[in-house]
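Given as C-alpha cells, the chain that follows is alone and in the form predicted alone.
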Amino acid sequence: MKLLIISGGSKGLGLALCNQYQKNGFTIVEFSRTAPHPFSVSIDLSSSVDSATVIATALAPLSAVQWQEIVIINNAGTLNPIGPAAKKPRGAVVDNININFTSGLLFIIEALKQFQGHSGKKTLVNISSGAALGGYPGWSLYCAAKAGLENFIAAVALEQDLQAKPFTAINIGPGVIDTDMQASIRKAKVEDFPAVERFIDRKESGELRPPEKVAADIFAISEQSNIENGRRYDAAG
C-alpha cells in the first residue's frame, strides 16, 4: 500500500497532484481549507495551532498501518496580499506566514513526527518557487517563507542522514504553472506588482504550463530510485 499525504490539494497544482498519485496506486489524504474530495479533510492553514491540531488527528491512525511507500507533499500557499511591504495590514501578515510558512512547518514536522519509524520508501517534497531564490517587489511575504521553507528542508535533509529509518527530503520548483494563482497575478494593479506585465506576457506567449504535465514530473521526481536527498530539484520544461 502506498500513501500521499498533501497539503493545498483542492485545485490547481495540488489537484493534478493528487490525481496524478491516485492513478499510480496512491490513498491520498488531502488537506485544504474548501476539502472538495472524498479524502479531503477540512483545514484553516492560517489558524497555525489549530491546523496542527487537525493534522495530528487525521495522520494517527494513518501511523498504525504499514504503507509500503509513503510521500508527502507541502503545496499550500497563497500570494495574498499582493504589493509593497509597508502597505500590508498586520493581520493579513500574520495569515500569510501561518498559510505560507507556520502551517507549513507545522505540517510537515507532524508527518515527520508520525511516520519516523516507518519502513520502505519515505520521502518528502516541499513545492518550492523561484521566490525562494530571490526577491519580487510586492511578493515580499511569500519570499520569505518559500526561501524560509527551501531552507528548512536542506536542514532537515541532513537530520534525517542521522535517523535509521530515513525520509529522503527534496525542494521542488514546479516553474510557472496556468492556474488560479497566475490568474490573480495578472490581475494586479502596476504599483502592487511592478513586474505584472512579465506575466502577462507569459501567458500570451503560452509559457504557462498545465497543472497536469507539472504534476507529472514531480510524480516522476519523487519515485526516482537515486533520489537524491536534501537536493532541489526543478519540473522538466
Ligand SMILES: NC(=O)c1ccc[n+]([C@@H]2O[C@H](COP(=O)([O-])OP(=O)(O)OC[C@H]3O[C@@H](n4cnc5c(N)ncnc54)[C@H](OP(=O)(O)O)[C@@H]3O)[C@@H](O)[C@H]2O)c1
The other form holds:
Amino acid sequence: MKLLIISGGSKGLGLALCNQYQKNGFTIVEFSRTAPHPFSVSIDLSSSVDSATVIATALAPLSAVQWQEIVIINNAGTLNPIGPAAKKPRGAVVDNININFTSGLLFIIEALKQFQGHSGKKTLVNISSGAALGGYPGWSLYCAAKAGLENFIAAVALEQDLQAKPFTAINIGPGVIDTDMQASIRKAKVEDFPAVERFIDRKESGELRPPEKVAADIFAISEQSNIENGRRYDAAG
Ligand SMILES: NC(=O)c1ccc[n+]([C@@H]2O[C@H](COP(=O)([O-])OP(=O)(O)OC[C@H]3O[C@@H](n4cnc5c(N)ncnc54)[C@H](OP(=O)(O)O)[C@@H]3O)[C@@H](O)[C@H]2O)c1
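Okay, that was the form predicted alone. Show me the form predicted in complex with the ligand next.
The complete assembly is shown below, putting the previous chain first.
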C-alpha cells in the first residue's frame, strides 16, 4: 500500500498530481479550502496554527497503517496579493506568508512527526519555483516564502541523514504551468507586476506546460531509485 499526502490538490498542478499518483495505486489525502475530492480534507492554510491541528488530526489514523511507500508533497501556494511590497495590506501579507511558508512548514513537520518511524520508501517533495532563486518585482512575499522553504528543505534533508528511517527530502522547480496561478498573473496591472507582458507572451507562444505533463515528470522524479536527498530537481520535460 502506498500513500500520497498533498496540499493544494483541488486544482492546477496539485489536482494533476492527485490523478497521477492515484492511477499508480496510491491512496491520497489532499488538503485544500474547496476540498472537492472524496479524499480531501477541508483546510484554510492562511490560518497556520489552526490548519496544523487539522493536518495532525487527519494524519494520525494513517500513521497506524504500515505503508510500503509514503510521498508527501507540499504544493499549495498563492501569488496574492501581487504588487509592490509597500502597498500590500498587513493582513494580506500575513495570509500570504502563512499559506506559502508557515503552513507549508507545519504541514511538512506534522507529516515528518507522524511517519518518521515508518519503514519503506519515504519521499518529501517541496514544489518550489524560479522565484526561490531570484526576485520578481510584485512577487516579494512569494519570492521570500519560496526561498525560505527551499532552504528549510535543505536543512531537513541534512537532519534526515541522521535518522534511522529517513525521508528523502527534495525541492522541485515545476517550470511554467498552464493553471489558474498563471491566469491570475496575466490579469495583473503593469504597475503591480511590470513583467506582465512577458507572461502574456508565454501563454500565447505555447510555453506553458499542461499540469498533467508536469505531474508525470514529478512522479518520475519521486519514483527514481537513485533520488538524491537535498537536491533541487527541475520538472523540465
Ligand atoms: N503555475 C505555475 O506556472 C507555477 C510555476 C512555479 C511554481 N508553481 C507552484 O506550483 C504549485 C501549484 O501551483 P498552481 O499553478 O497549480 O496553482 P493554482 O492552480 O492556483 O492552485 C493552488 C492550490 O493551492 C491551494 N490553496 C491556495 N490557497 C489556499 C489556502 N488558503 N488554503 C488551502 N489551500 C490553498 C488551492 O486550493 P483551494 O483554492 O481549493 O484552497 C489550489 O489547490 C504552487 O506551489 C506554485 O507556487 C506554479
